[in-house]
Amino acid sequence: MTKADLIVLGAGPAGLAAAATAAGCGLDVILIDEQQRPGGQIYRDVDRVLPLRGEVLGPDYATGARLTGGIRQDTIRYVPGACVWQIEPGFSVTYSGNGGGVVTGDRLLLATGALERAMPLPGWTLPGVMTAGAGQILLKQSGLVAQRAVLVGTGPLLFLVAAQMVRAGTPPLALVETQTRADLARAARHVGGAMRGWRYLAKGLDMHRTLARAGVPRHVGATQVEIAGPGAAEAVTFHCNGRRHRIDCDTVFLHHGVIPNTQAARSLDIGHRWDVRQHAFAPVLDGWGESDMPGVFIAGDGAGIGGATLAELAGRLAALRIAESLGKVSPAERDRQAAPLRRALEREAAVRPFLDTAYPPFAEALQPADDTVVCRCEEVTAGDIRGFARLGCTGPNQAKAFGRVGMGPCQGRICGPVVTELLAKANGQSPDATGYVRIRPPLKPVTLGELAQLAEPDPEAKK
């Protein structure tokens, strides 16, 4: 069993960004990911891709080299291709791959980012159906651009990958936006804190010249939107401006905002709390990152929506407050470093209010039709649920008694915010009140064989 000071789940922006600080305060630090390489979903592989695709992806794919420089000291045990499937109080964390382990720390940080919201429509379960961030990773990755594709739903992401597919030579041939004009009316009472956050502002701008010029046609305020095809997605349909629309198509990706992964902090039985700006469950911490289990810190996107610059800054305040409670910098140090990463932090979140009003969530999507498929793995509908609700169902736990809903190999991670809305609705109770599926390790499936992998030698059994 390997001991350090601090353990680091997640190799995004916050937690390289807080293993180089709490290194950089004389901390040793061990840093766990499921990826092979450091970046998390941002900065993707950005070490090997940079000098690849870099022109592609556009100038903040960058920065990630700047933080994957940061974690290459000695203090710095960084275990990458590691799956974490059981967390224990005190702090003890189990992973498999990458030889399997288990290692213990004096305090925990959890940087497990965000999850892209489901976004069940009819024929969502189709072959050629992805989420938008699933055809950035291709693109990232593997350079691979989805051709004759048709971008679904709304948010800043949508606009990027669109953006990034013009730059690769392969423009996608239409968006098809959730968001209406309403929406940004609404959020133009928040474009004067916004202008703090400008250079968001200035960036979603030289996307729009970037689709603009490519041509790419855009339909605003689609609804009734669904996925054709007997086999395979053939085509997306919705209503628009008055009248029906096809596209025909070869690949749909879909998007409509992301949400905090919590399933690592729900496991340790966190506080979280609806967030209903932002439509999903938040963990409550404090201004530090900590939550109310004493010793464990949550930064990045998992602790709500914010985008990576904003978690790199909660990751570096995370591990300032982390070494201080271990006596490795005086509680003035501490605060010193903090002011300008506050500063910082204030004017990146300023912009988020405008956001998440000007892009909401698919109304039809949080509330999909009976017929539609909520629950991939078991096969569920929407109808089930409502379904449940009316025997008496108030929440997802009770949901897995009444149909199995969550219990498939994701584990409730893709459906489970979608059923917990759509139980709120229909018992007419709050998402709080509703509740969230409770998590069990193993929180990620784990095989007999990793398993047997954990176990001591047995001397007598050498006899």
Contents of the next structure:
Amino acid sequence: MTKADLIVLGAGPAGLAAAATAAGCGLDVILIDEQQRPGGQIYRDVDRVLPLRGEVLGPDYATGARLTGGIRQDTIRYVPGACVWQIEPGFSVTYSGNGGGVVTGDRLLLATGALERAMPLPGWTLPGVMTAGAGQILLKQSGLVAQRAVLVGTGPLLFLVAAQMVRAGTPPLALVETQTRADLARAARHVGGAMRGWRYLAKGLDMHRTLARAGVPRHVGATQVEIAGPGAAEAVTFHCNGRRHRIDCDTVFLHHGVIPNTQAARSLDIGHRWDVRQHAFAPVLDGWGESDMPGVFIAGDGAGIGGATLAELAGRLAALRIAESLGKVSPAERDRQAAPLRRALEREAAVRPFLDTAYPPFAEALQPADDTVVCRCEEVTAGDIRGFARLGCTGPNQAKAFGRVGMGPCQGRICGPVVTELLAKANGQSPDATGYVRIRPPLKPVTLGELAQLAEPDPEAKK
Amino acid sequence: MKTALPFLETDTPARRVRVWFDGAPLDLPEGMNLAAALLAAGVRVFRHTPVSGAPRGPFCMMGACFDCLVEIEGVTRQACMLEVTEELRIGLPQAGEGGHDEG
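Please move on to the form predicted in complex with the partner chain, as the form predicted alone is already shown.
Everything in the complex follows now, all chains and molecules, and the chain you saw is the first one.
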């Protein structure tokens, strides 16, 4: 089956739920994922790992096993270990790895999830500095815990990783938190919405209790955060409560929120808008998740940050609309099945304004100091980028020509949003007017050998 | 005196197999994520950047950042997207590594 009714990219909660729902409506589905086993980042490797570490990871992680169970159907072709590097309208998707190939489908659902928001601080490129998500992936997939770690930043994931480390028997040395008490006070006016998402508040309180019981020191409202080297991370230094602190460590986990991973959607030129509240670009979608390119749907964190449960619901909604658009279910049946999903989705989304206000991204990392490296691949600093703006550079695409920023192998995945913010501020323009790096295939580096394997034998060629 | 490693393995180890990292032998758990297995073995520096020669190690563990690049059979690849297999020969990417240019 290289042709399907629906191609789904990404086997996280949105992609898994969408594939299962679409198949349940009678569609043939191809589900392509980069990892070797399904689950995405949130349920990473859940089928293999749940019996080993289910207790440390908590009850939410077990949800993933229900979702991976849903794709074991004859009408779903699951292609793991596949690196998608080209998506074309129509739709065709080209991937390398796992034999490589081209698949085509009548509809396309992008369930590409989130990326961690880059947190450029002095020293953030040193070995031993990782994202908090990376720390969690190490624990989930491989059972590794950092022995002497400091967690830096803000937000639910940072607290969750800290709590999981405590449960794994290796508490972090400290939390260096960048949100302030004023942020929490500002968030208080959203507490009504948050109460509707009371489950999240309860979980948050539970995490904070876990950290308090374990005696993990917390430094709130930290500024001037730096990671000391020179060859690898040796300490975190910061300013807090009127004095300078230094905590010696081997590992630093950085986190100040996640943002939609829009690379695949951008490669199709789908419209995106700057979301002020979430401080990131998100695709423009209708109520079913359909983009401004008809037939392309986006669900999950790639559509805007909402978390795993919301991703699952959005995946199911998109699948229903896709099935209806292909004549597999009636509009009435679609709406009947969608109604409870929409109610649940609204409940899930209620907590976001509170979380987004209480744990804003760290200002120093949104506008890093001149000496701080922003583009990790090409080692371009924030000062370089401000310099480009002074020379007349108005957007991230021009910035490539000015100084190779975003032109390394990561293709702007990490630095792209920071470059947008730096240029927007320097030029006094909005992020929307500043734009984002243009994404072109290959979406990820591909070898010549992999390209050659794709070439169809051409009978005319030998003449 | 045994120096504590930055990362602790919480599981009963899988069967260990011999791999080679920059010419040195390491015995790593078979099937484990390669970047994770190297971190657990105490490897901190995976490569040096082509621009300034600065040391780098795994950063995102999900295939986005390309900081864990290693060279395997002449191809520069992301260690976080690979698994440990017997006799794997892992080299340091050459300066001016593959994928340095866009795409």
